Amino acid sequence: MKDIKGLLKRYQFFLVTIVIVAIVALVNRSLGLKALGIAGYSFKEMALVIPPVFVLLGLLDVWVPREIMMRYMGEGSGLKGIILAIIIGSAAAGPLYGAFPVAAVFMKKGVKFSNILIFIGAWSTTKIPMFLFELSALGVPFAVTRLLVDIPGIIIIAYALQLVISKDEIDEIYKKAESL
Amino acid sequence: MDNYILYGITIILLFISYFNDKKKTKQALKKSWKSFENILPQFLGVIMLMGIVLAALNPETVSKLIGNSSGWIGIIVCAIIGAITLIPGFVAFPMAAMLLQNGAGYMQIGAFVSSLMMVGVVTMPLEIKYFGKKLTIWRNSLAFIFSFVVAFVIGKVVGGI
């Protein structure tokens, strides 16, 4: 009994949106399953991505050690730390909620906070295939301009972040890390 | 073709794993397991808002609500929407593409496309699972008012205001 009502209080917000789903479908029946049928849709793409996606991140968390990843991204790492996030992130591949388990596992392996947040950044906006999309869709200048602007921008982002918050709520997200 | 690539990469070197060390290729594996079935939840409820959202919000609703408007109501419409909707990439490029075609300024479409790409309001309730909620809001939040900056830039750059 107690196992069904964890169960149910996890799964509690998937279910008020199945909820909300059904009572658009009631209303306006052809919105709802059109609503239905993207979901089913995303979660189509999402199974594709996320199983490799996370035996990648299982197998980096077994065999990268701690210490490598401290020295080229940890605290200390200096501008070498800040070009590798932003490398890291633009070749990844995926929508940006891809990024947060992999921003999970580069806290347990002590990646710097500021690092971690200009990684969130890069893979939210300059990634490269995207980029590359961009180019041929939106034209050399505009994706260029945007390029220029996104970097320095992630990276002010990053640390106007760590200013908001403080050292023990940093902490805290990464102890909740170890658990995920 | 992105896929293949990441599949590839990934049987590549669970393989060399496997050869190397069988235990630890088996706990690397139980790891995988039990990061994805504890973020599940999550997933599951964005995956229906998002249908819940981008049935809402197509393509010919949004160019219909920023195709003729232009200005900062314009901008501010489009970062709206650009924050709100999860579009992937290869929708919106051309998405974007065409509204300038039909009119739409270029800061209105660089408000749009940079929040598209770095809010994400749907996928908020996974982004606090991982980083609690007030780093969440903040960072959403910078982003939305840093993608007025690039449309201010991309505005005066490319549109030469």
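Residue numbers count along the first chain shown, from 1. Predicted model, so just to flag it, every value in this text is computed and none were measured. In this text, rigid core is short for the largest set of C-alphas that superpose within 1.5 Å between two forms. First, how it differs from the form predicted on its own.
Once both forms are overlaid on the rigid core, the distance between the two CA positions of residue 170 between these two forms is under 2 angstroms. Relative to the superposed core, residue 161 shifts its CA atom by less than 2 Å between these two forms. Residue 38: CA moves less than 2 Å between these two forms after rigid-core fitting.
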Second form
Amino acid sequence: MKDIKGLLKRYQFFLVTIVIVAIVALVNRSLGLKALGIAGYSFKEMALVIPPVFVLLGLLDVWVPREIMMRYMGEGSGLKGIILAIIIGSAAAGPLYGAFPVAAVFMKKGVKFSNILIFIGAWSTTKIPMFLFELSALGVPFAVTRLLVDIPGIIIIAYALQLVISKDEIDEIYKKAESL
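Given the form predicted together with the partner chain, corresponding form predicted on its own:
Below you will find a single chain and nothing else.
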């Protein structure tokens, strides 16, 4: 019984959403079917993205020793860590929700908090395919200007967040990542 209550509490948002969609479908069938179609498409997209991300994370976790990650992206990595975080984030494929499991593995490997934030920022804004599209569709001046504004912005925000968030909170975030 306790396990069932725990599952219901854990998935309460999902269950409430299903009830709401069911009510919408009863009130307006076409809108309800459209909502189900969008949810199905999103689920399919996630089902295609998440497994490869976890396979790559497993390989990263096994093949790359913690000491190497700490040397290149940990405390004291300096500019080298920042550049590596930007390159890895920019080269990544897939939607932003794929960045968070990678960030958790980075935490387990001892990557500096600001470099993890830079990685997530780069994943969300400086992807190479997006940059190439902007070059062709919006022109070189726009694409390069956006990149030249985004990269320093990501770095400034990452370091500002590291200053604002207490050491205890950062340690707690790292502990949660270790338990995953």
